[in-house]
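Just one chain is shown here, as structure tokens, and it is the form predicted on its own.
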Amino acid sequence: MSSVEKIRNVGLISHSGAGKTSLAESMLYLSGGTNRWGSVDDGNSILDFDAEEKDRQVSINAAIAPISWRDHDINIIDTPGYFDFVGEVRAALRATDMAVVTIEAVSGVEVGTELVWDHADEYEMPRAVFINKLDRENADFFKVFDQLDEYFSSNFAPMQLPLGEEEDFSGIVDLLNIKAYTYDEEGGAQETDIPADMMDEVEEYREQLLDAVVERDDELLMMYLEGEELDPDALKGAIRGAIIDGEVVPVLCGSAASGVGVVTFMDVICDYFPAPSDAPLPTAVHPDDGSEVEIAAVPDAPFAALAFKTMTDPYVGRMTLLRVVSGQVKGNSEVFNSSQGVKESLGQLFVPKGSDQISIEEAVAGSIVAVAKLQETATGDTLCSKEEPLVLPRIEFPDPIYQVALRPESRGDEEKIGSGLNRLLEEDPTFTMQRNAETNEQILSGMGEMHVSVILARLERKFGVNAQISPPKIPYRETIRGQAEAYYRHKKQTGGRGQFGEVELRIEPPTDDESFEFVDEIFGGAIPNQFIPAVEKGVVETMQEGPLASYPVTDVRVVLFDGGYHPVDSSEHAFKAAGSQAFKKAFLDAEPVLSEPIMDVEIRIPEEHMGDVIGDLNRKRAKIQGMEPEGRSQVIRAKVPAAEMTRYAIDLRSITQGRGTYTLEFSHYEVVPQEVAERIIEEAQAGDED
């Protein structure tokens, strides 16, 4: 392992298809980390090794590419670009010190570019931009560079310009050192002359770079203003400091697939990107009293590591990925899980490389390592020393928003599904599984359609169990708005002892906040006391599947005021049946209505989509509560029936091209409009007939 100063942790983030995985694969190959140039399209990618990634040809998991370059250890974390796997992006950003936003030179800034930029903003991470695929038809470096200023408020500074364009793209110009490089078929760089017709352009953009950084150093600024030759070391230090502090976002370029610009990119990482000792550390607190604990990215500080990802290796088993934040740790040692309050025994330490592992003996602050078969440690937990305990901030994952009802394809597979999903939850904290007590459905909640599809595919592949999905049932309820009385006599005579029970009751809306109240107003022994609980039991059981559409009944007051009995034939069973039937009759005469769950919805969208989103919400029977700007977004708050929100993750993504996000929270129940209720009742009755 290198010293802390020679470690670089870099997260590659972007819109899907911008070439993050290809860039990481090229870096692995050109640095000598592998003897083959992996390709996503050819299905031999080292980093997209999961079966689902190979099938879909998209990154689903964050994968690590450890690279040795110029005596530096560079840990590249390649993240998914697809919206459904944003949890992987957030975990990777917590484990790295620098984000590289990869942008496709033809498409330019896309929806995913904006989303990952926001994540990096949230973590206050320094970042760089790599404009990729400059050898494609219609690729335009300068168009993309102008878009960066248009979309984002950062101070962008070009460090490189492309040599040639589209199919003639062959190299880069280093603006700092005023040198040009071309690249051979193996990605190797050779210095060459800068074309004469580019010199004006080179001077213009170099001046833009210098303007962005010279103010950090008074001596440099004076030399620059006076037109003197700048000290190369001082200038390099100023640029590096500006990048680490986030004052400047350097813009680099190349073609990951052909290797053009990749070795130069690795040089930039070594020379200008932050070491772990340069990056701000998270606030650590004592697990007992919450007091702040001092940590430092140096080997002799208290040991602390964040478990930022859990994965299952087919040969090694459960693997936990750790970012060592402070101190150092050796393999085959005992540590303390301060999040769970338990000891953990570390086995062999590994450096992960795609699906492979490289054994190491120890890891220092800044290292990214893997350890197998931890018993208690989950994603987001802190590992530290028992003598100097501390807790690091947990990773904040987004709440799942897309729900489906899950049922086994074969009878008896419920336990297999539950067990399999619990295992998958260890790897993926962005989905949940819970049973809806009202609808009796198993509800799987994920980040979107593809996320759910991947979960089900993994369930089948890893645990051999198939599940079917459908839209979740809406937990409607039945209630009344009026008052009614009903009489029912339950009488049967089939030889021997008969059955007899008479019940007369009244139902009405409750007088207080009670959702159900049963009142005994029997006088004179019209119904013996021992049978009154049976009447209530008949009512309560009937309320589980209401008379209107078989949904639970709520918010009713039932008053039992008269009845009759037979000294021989009356029984609990008879009065239970009479109570049930009397309740049904009274309920249907008391202005019965359906109630539906209403959700509080908060939606964040770019302003240009306001009209379309508001129009869609109105079609969904929403009641808009307010709108206000928040940063670059507009926030809409509304109350919307849950029945209208079952596919909203898909709808909002379609309307806003993926730019919109939202949260849902239950608010209250509300009466369903008559025309909607009639349709729901018809569907429920048709279902009963089936």
Ligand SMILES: Nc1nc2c(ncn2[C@@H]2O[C@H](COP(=O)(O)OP(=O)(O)O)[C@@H](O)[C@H]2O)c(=O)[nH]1
Given for the second form:
Amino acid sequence: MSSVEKIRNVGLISHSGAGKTSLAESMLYLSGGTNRWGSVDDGNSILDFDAEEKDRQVSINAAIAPISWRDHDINIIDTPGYFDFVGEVRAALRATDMAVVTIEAVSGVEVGTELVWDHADEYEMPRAVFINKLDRENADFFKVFDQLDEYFSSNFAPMQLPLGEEEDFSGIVDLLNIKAYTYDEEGGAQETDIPADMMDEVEEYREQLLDAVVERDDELLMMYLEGEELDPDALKGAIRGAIIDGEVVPVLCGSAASGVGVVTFMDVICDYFPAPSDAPLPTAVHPDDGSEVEIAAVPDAPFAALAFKTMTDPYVGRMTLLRVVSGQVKGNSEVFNSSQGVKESLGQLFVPKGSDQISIEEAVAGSIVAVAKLQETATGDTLCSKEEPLVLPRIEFPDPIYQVALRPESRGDEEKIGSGLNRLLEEDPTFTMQRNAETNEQILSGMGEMHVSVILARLERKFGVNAQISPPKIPYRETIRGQAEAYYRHKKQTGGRGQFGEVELRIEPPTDDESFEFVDEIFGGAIPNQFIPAVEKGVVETMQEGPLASYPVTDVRVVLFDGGYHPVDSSEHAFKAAGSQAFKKAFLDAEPVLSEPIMDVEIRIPEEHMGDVIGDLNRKRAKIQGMEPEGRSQVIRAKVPAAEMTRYAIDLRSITQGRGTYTLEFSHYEVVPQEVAERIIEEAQAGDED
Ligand SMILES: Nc1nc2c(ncn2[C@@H]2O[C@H](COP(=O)(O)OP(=O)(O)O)[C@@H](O)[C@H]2O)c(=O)[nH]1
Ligand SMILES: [Mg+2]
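Since we've got the form predicted on its own here, give me the form predicted together with the named molecule too.
The complete assembly is shown below, putting the previous chain first.
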């Protein structure tokens, strides 16, 4: 069992393509954890092992690289950079104690860098920056280093400088120990002299580093001010403390592809990054009364673990990833799922390594472990002991924003799709599946186009079923704004017994919040009592496919006040038909209108995109409710018709190059403006003729 002080849990986060997966692969290989150097480009990455990831050559899932280095257990969680998979980033941040923001040395800070930075801010994660790809043409460490101050308010401190540039990039200078290293083909480090012409630069940047940390230690500060030689251990302690507290963000550099700087990065992780016992603990509460339960990152505290990810495989079944937060746990034991209030049997514990697993006996606080075939546990649940029950805060996943209607490619596959999606939901909490009762469509909501396409590909690959998608139908409704009366006589004489029913009714907006009211004001038996339910039935059936454009009718009060009957020819059928026709006539005379769902939309964008986003919203018939600055962003609140928002995930991304995010929620129904309504009615009528 590892000792808590020797564990490091590190999340790699960044814009897509900055080299997170490559960096994790290099660490795995150079630490001796694998005998081949996995490559995303060759499709033999150990971390991007999922078929969808190999196809697209991007990470979709958070994946774990367990690394043994200098008797430390480092768990690297590699996350996807693509916007649609931000749920994986949030889960990974909850399972780690330190985030490393990887930045490409050519393109510098990108949209995705800012987005992941904001997530790390939200979790108050300490972090480091790794400037990667220094071997590439036009790579510029110093440009990126200066950019950091422009974009983020943290206190950045350089710990390393690059040796050589672009294709001559061969090593790094360690500013703390004033030593330089070059790296061989296999990533091994050799100490070398710092080139004489770099000494000024080294002094300058070392001073920045020292300035950022010496104040933490009075003795150190004294020595520093008096120009004395600094005690290396005191200095190291001060830097480590500043990093763990998030006071300083160390900036490191290297090349994940060639391995330059990678072993040194692992040294930095061991020496300066927080152990689980250095990290703040989440607040655990008692499941019954919400009172706080004390936990600690030591073996003899109450056991608590967070299920932060679930993977499903049609053959192997379910695999749950746990971050042990407090206490310890043995494999093949019984635990308590306090989120669901049920017992759960743990099988063998594993250390996950990409798609592989290494068996272990027990896991102590701070560990990340995998366990197969949990029956009850879903992503976000807490596992604890029955004797000391407690609940950890859940992982907050973003709400899905991009909707499509889903239907099977071949008839009869509905059930297969349904059960496949339910299995996929176990591993991906960022999509939802719902039937819209009004449009009778199966609606899949996800984070964006790429997310939806991955879900469809998984359905096909894992469950052998194909689905087609289309933009969802908008659940328009029909209603009235005025009042009208109508009379209808249903009379048929087709030999034998005839049909006769006479109905006179009034239709008007409802008096209170009722969506539908049927009032019987028949006097003196103009329609016999037994036929009145038939009239109502005729009305209700007609309301399901309204007279205007076949959308459901809502918000009407129907008053039946007169009619007539025939002692022989009247029947339920006749009164139903008369009720239906009278309703249609009255409805069309009572200022009928279409109404549409309006959404509450909250959009978060950088200031510079305000004009474009507002312009686009105005074209979408939006009513702006307010705008206000929030942190580095502007937040716009608006009410926008659902019909205009079906592709907003794509529109906003293209307007803001992905910087914008938004949420939306149903607000209310509102009358559709005349010219828009005419188009919808025309389309509905054209549809009817098909
Ligand atoms: N030249 C160069 N290419 C790199 C380096 N690191 C990663 N790459 C390439 O950049 C691309 C994206 O890398 P990947 O690790 O998938 O990035 P991720 O999206 O952050 O996981 C791949 O083609 C890598 O081979 C590096 O240090 N130097
Ligand atoms: Mg990746």
